[in-house]
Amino acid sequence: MNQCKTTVIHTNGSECGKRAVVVIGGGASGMFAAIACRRAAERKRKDCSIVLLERNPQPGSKIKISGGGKCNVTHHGTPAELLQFGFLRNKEQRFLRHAIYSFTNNNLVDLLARGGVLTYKRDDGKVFPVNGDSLSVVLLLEKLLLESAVHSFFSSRVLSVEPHKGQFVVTTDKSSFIADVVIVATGGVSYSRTGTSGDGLQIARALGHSIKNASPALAPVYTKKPFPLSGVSLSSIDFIALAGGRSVARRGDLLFTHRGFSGPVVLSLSRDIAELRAMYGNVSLFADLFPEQSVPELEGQLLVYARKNGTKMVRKSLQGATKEDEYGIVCNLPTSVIPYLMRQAGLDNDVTWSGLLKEKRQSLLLALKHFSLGNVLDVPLDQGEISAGGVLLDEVNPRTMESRLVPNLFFCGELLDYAGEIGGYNLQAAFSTGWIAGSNAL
């Protein structure tokens, strides 16, 4: 191999007259880091070689499966709104602020549009390609890598990164590279079939960085005794987890599965549930089926409804009530859930409202506001759309993504210790942090 001709391997910064940048990871953040690095080099009139190393046969594995293959690339809103609603922990908001403001969702949409991938916003704020095909996004990024003269090596797993005479020796399972700058963008540890097995975390630890152990995020929740209601859903409920006297909750839609629960509200709360389980062991799950009403308000509605509908069976009212109900029992629970609700309330299936004495009414009230969903068995790390944990944010400069410990070492994407909500926030963070890392690599 002619080293200066290919600009892939060189031993010092002047041998080919170029700075060598090695990007480890060909996902969203890695590809954006490489593209942004070339644009920064052109803007600064600096000569550099850029190598991208990806352990998979092709880049963008997680992009391809995101949004069910339709690729929820980002979320609509201002940068402030993306931070507020997409990243619920203050420390993570502060860390991502510069990146999200510097490379915004509008910048992303414009970049995609210039490459021929048009996007649209759904009513819920999620942004997708118009053609509904995640592959179109990956193909565009591959094209931009080629246009940026990035030397991409696939099926190349990085084994180690070692400092050497002011540079780095990057060793793969096939060859070695000398780099002046290394950008680590290997992702977290969820969905290991896409190649995210934690290699980057091992590299960061070997270079002196502290790592917060990976934990599930945006994952399903498995329970010890799942309800036999797979496919049934509850809409707009409060999903509550309780352990050690602490409780956490989110509002949204829940889906019963054959192993427990999924759906947007479950995915959103899964990170907190996993943390509670790690701290306390047993975690109990509940649903508030009437989250808009306080206990006294709901009790008042039940009393009014009972006076007007004394001969009507309670279970019929609960499964048939609609938002237009004259007396305010706004629930409309799936019919298949009613027997479990009645059982938890200790009510006979044929009890009428007139037969609902105070004690039984209180039991029903408790079941409606605190419907027991069982105890957590597991929050599977590998089933999460992302993983929490990673390189500690305190050890990375949020304005550049450069390590505070090792000069010319950068981190970006899911490898960092943040985790966003469902809805395109995590891909946006990967694109933004990758862009910042690449822009500051020279």
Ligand SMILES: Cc1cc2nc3c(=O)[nH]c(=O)nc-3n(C[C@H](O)[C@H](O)[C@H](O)COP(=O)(O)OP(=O)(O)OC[C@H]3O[C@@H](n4cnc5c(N)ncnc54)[C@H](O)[C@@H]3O)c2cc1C
Contents of the next structure:
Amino acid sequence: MNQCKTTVIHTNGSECGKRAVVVIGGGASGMFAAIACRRAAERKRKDCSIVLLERNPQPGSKIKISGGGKCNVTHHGTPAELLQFGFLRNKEQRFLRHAIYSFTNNNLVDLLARGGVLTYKRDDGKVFPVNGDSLSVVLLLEKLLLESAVHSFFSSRVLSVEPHKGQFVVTTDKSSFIADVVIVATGGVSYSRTGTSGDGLQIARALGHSIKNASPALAPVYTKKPFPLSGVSLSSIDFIALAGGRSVARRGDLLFTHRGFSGPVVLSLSRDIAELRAMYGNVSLFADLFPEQSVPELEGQLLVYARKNGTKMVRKSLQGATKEDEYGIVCNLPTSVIPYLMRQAGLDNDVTWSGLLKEKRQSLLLALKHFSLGNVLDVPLDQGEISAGGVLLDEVNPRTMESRLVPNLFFCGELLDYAGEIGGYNLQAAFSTGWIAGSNAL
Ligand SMILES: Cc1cc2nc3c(=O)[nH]c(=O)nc-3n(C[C@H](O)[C@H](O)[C@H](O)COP(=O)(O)OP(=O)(O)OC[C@H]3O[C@@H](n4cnc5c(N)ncnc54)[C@H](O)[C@@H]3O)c2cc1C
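Having seen the form predicted on its own, please provide the structure of the form predicted in complex with the ligand.
Whole complex next, starting from this chain.
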């Protein structure tokens, strides 16, 4: 961050007895924190001034691009289900529990509906605005900021926050603000072009907080020798990463890309893959193409199949069929993948089931259950829908989002060391933690 001389000092009302609250970051969590803070002030009959500082010319840049512009605002289900399926690590679940239970997906849907943004639930549980337009969410939040008498300063990048005589001096590239309370809501570090380049982490570190280095999450995975199969997908496979004798796996759909892999199962496992890579260097990827069957079960099926289809070519049996074969093998492999499978199994292109000797049947079995997808080249941090890492959860009170180290300093949103799954969980976490921070700021 560039340091610069500041000339204007906004006292923000603190000189006339008002509590001065400064929110840093006009994303999902920051806007919610500011709105919740005003509502809490009204409930508690407290006078306060609320300032929101956003480095971009407009707020909500990530909301606008979320869900491909359609904005998957949250996920359907009980708070317990949101925690269970949205946040796979116990520590993060525990930390988010109070926030997700206190400001729920239903609270969010109600708030949006009262502002005229109706939502609907898709079959997969994802919740979107009916109008399919993320901008409508941002416009509503801007309206609520105005109604909440929040003074928003755009194109104002915060450079530092310094404690000063029981208050804080918040310095931007244009001026300074005196604050009694500071809420840091600067987001993660991926998609840095949206304004998230890690400033909040530097601010938190300078105030004495420990930071877990940012690492990729919900990101594509690049491999050393990508398959020339861009656009092809494998559905309901187990995607497996192996490194240093450890393995991690997840079930779902995989998409081949020009540089490696993407798709739901890849995005979901990318955080673990990046961690394995940081720990061990080389990470090998595999697919279990028949995850529902154990090796002996699949072997039994292949034997029965081979006996009844002796003259049929193995290649033909594996490709194209999308429903259960008459003899029990479910094959939904894309035709373009079959040559790679045959090569890995060491089979001739025209081999028939009767010509498949035991040894070759074993290698086919191995290829089906452990299809090699190559070695990881990179999991690009900036390409992730979110980043993992951030302000350590141990140092933040989960019931209030207040720092355990610095009184009147709050954190919320993706800046915190949690990472959710795809499906609306990350926006919900940003909204919920922002709401808790704002509600407890006074
Ligand atoms: C392409 C993409 C699609 C996504 N789709 C979805 C989805 O459909 N559903 C879902 O749940 N999640 C989605 N996410 C994730 C979700 O958008 C984020 O997790 C969420 O926006 C985080 O909210 P936040 O308030 O913590 O951070 P952000 O929304 O990133 O807001 C942080 C704000 O702080 C500002 N800021 C940073 N530094 C400073 C500074 N020094 N001074 C002043 N301001 C600063 C930034 O400009 C930014 O506006 C998506 C993310 C991406 C990148």
